[in-house]
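One chain comes next, on its own, written out as structure tokens in the form predicted alone.
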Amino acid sequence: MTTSVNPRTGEAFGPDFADATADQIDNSVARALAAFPIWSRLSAQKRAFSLNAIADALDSQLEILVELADMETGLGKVRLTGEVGRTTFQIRSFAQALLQGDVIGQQLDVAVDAPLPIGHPRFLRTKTGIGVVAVFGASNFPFAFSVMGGDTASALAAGCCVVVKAHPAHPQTSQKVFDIAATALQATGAPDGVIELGHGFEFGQAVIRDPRISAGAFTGSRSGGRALFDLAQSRPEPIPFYGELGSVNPVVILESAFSEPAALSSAYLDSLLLGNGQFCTNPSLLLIPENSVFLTELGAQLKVREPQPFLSQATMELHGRNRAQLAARSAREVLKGKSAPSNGFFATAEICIFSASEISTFDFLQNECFGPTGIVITYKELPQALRILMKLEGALVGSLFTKELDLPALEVVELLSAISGRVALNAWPTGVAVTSGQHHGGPYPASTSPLHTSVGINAISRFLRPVTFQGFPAEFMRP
């Protein structure tokens, strides 16, 4: 049974959602599988029409969706209003890409009448939807990475049908979004089963094991994503599983960009504490030149920052365990924010200060402390910072602040690009634009497939399977 809980008060509110039974799970996958041949063979124009209809329907219910999501997540109406806009923007972006033929184009090699290796028959290379996709909604983005988020939208654009596992942190929001999307699809004449939704832990495990599922997509914790990845790979017929597992994102500030400690402190805290630190792209690890003025300013500014709620009790408890492991490392100094209230799901913001010269082991730097906790490492010489970067695991994004791209700066860029899916210059890592040039992924454990992105138009490539037709006549063309 899944029940909504207001993170500001810790109080539950209905309705409750029963965990899906084995029969319900079987029926959901069966409906999606039955719809797949119809949906995948629709023209790009018709699928784009349906996607735009979903986006319009979500926009028309904006106030209801925001109100509901705010009660379940505590993320605030301003943030959530923007997130609905981002969600419908990316749905329409996939629709536009379909209309322009940007993502599902065909490649033709005309026959060449000549001896090998120059000669060859006619080849028509096409792309088709991979099948039914299992999508696992994220806790921290109840719209943009959930029921109708980028994973679902890109899979639908590819011609796949989708079975979504609702996140227990916002079950009512998930159900409402699904109801809106399903109604919009029905109004456009799409077959029943193009999108399905289920609740409960067993639903997720059963779906990823189901032999009728052809791919999986996930945004969430390393432990949860890795468990599902292992299930997907251990099946008799393994399937691709695209997991975005969060990361420790390094930010390096060089001396040349360190002239305004007050402004730098403010911008860092804005990014670190955005959404109560519950962003997979937050600047979890900051490397800075030694500067007592900056630390003094940082401590003063942190003291006046208001505590924000966690998404759920489970998120708060996980953060507490990770913070306890960090505390065991005996930081040189710990800066604290305003005391957290006793009711609801809150924690006092903390920033742990370490000196690069005193760090001998690096394992604690790999543990993502998902919440209002930051690590600042001060260095005397740049090689100390470079040594730490070389020890880090894969990240979604790394940032560099510098006045010029001189040789030291380029050394940092080289190391950041070796471990990150995106490298930002003079910009904080939070904020992931939905654009064709975006790459939201990275080497493991940031994601299970560093070759693919979960944000931007190229996300559709995860769910398209190439098929080449050899020797077919010129009039043969796939829709």
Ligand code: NAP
Contents of the next structure:
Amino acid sequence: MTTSVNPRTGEAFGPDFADATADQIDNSVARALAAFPIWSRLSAQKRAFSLNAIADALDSQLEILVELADMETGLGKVRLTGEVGRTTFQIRSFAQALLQGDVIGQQLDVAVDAPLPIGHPRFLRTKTGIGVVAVFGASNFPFAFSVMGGDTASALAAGCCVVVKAHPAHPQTSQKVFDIAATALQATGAPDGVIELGHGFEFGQAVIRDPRISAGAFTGSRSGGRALFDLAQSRPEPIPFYGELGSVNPVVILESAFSEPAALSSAYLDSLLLGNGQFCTNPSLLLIPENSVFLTELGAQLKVREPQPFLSQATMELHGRNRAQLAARSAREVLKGKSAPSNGFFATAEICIFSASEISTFDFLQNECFGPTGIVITYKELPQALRILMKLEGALVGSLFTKELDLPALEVVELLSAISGRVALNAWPTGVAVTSGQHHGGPYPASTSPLHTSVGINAISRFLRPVTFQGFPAEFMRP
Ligand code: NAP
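Which structure goes with the form predicted together with the ligand, now that we have seen the form predicted alone?
Let's see the whole complex now, leading with the same chain.
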């Protein structure tokens, strides 16, 4: 059973959501499977109409949604208002792409009347929705990476139907978003079952095992994503599983850009502590030239930062375990924020300072400490920083701050691009624009598929299965 808990107070509130029973899970998947051939054969215009209706309906209930999500997540109304806007923008972007007809990318290969290997009949390479997709959202984005987030929106745009596992850290928000989306779909004449929702851990495990499910899309922790990825791959019929996981994101500041300690400290802390550090793109690992003035300034600024709540007790406890592992590494210095309150789900923000020259093992740099904890590594010579970059695992994003793209800067760019899905120049990593040029993913463990993005129009390709028609008449093969 799942009940909402206010992370600011630790108190439960609102209705209980029973875990889905085996029959309910079976019925959800059956409804989605029955809806799939109808939904996938609707014209792109009709699917776009339904997607726009969902976006309009969510926008019309903005205040209620934000109120509910704020009580469940403690993320604050300003941030959550922005997140609803981002979510509906994302849904409308997929609708617009459907209307513009540039989603599928069909290729017509005209017949060539010549001997082999040059000659061949007419081919049309097109794409079709892969089937029913199981979607898992993350605790830290109750809208943009949840029930009607990018995974669901891109799957629906591809003509797929979706079964979503509600996140236990925001069950009421999940249910409300689902009710709004299902009503909007019904009002636009879409079949029942285009989107289904279930609560409880077993719902997620069961749908990924279910032979009627054709793909999985997940945003969340490395451990959860990996467990579900392994389940998806160990089925008698393995399925694509697109996991967007946690990440340790390196930020390198070169000497040329290392000025104005006050402004730099402030910008770093804004990015590091955004949403209480609970961002997959948070600047978890900062590499800077050795500079005591900057560290003094950073310490002074951190001291006055107000503590913010964790999303849930589970997130707070996980952070505590990761923080304890980091503490065992004896940082050169630990800077601390304002003391956290003892009620609710809080922790004091901390930044652990290490010297590059003293680091001989690197495993602790791979462990995402999801919450208000940062690692700063100071280097005397750039090669010390490069040596550390070479040891890092896949990341969602890497940032470089430099005055010019000279040889040392380009060396950093090369190392960052070798491990990251996105490389940002003179910009902090938090903030993922929803646009066609975006790549939100990266080599494992940032994601389980380095080939795909979960943000932007290209996210749709995860749910489109190519199929080629050979030798059909021209009127059939209309791109
Ligand atoms: P989480 O604990 O992995 O949970 C995500 C969802 O997966 C929940 O519904 C959870 O259900 C389910 N789940 C986890 N393990 C499962 C398993 N073995 N079997 C079935 N279901 C399972 O992640 P979270 O705490 O919500 O999110 C925080 C993490 O997400 C951070 O690591 C953050 O960096 C990452 N994140 C990544 C991105 C990105 O785009 N790459 C974006 C946002 C967040 P239960 O809770 O019921 O187990």
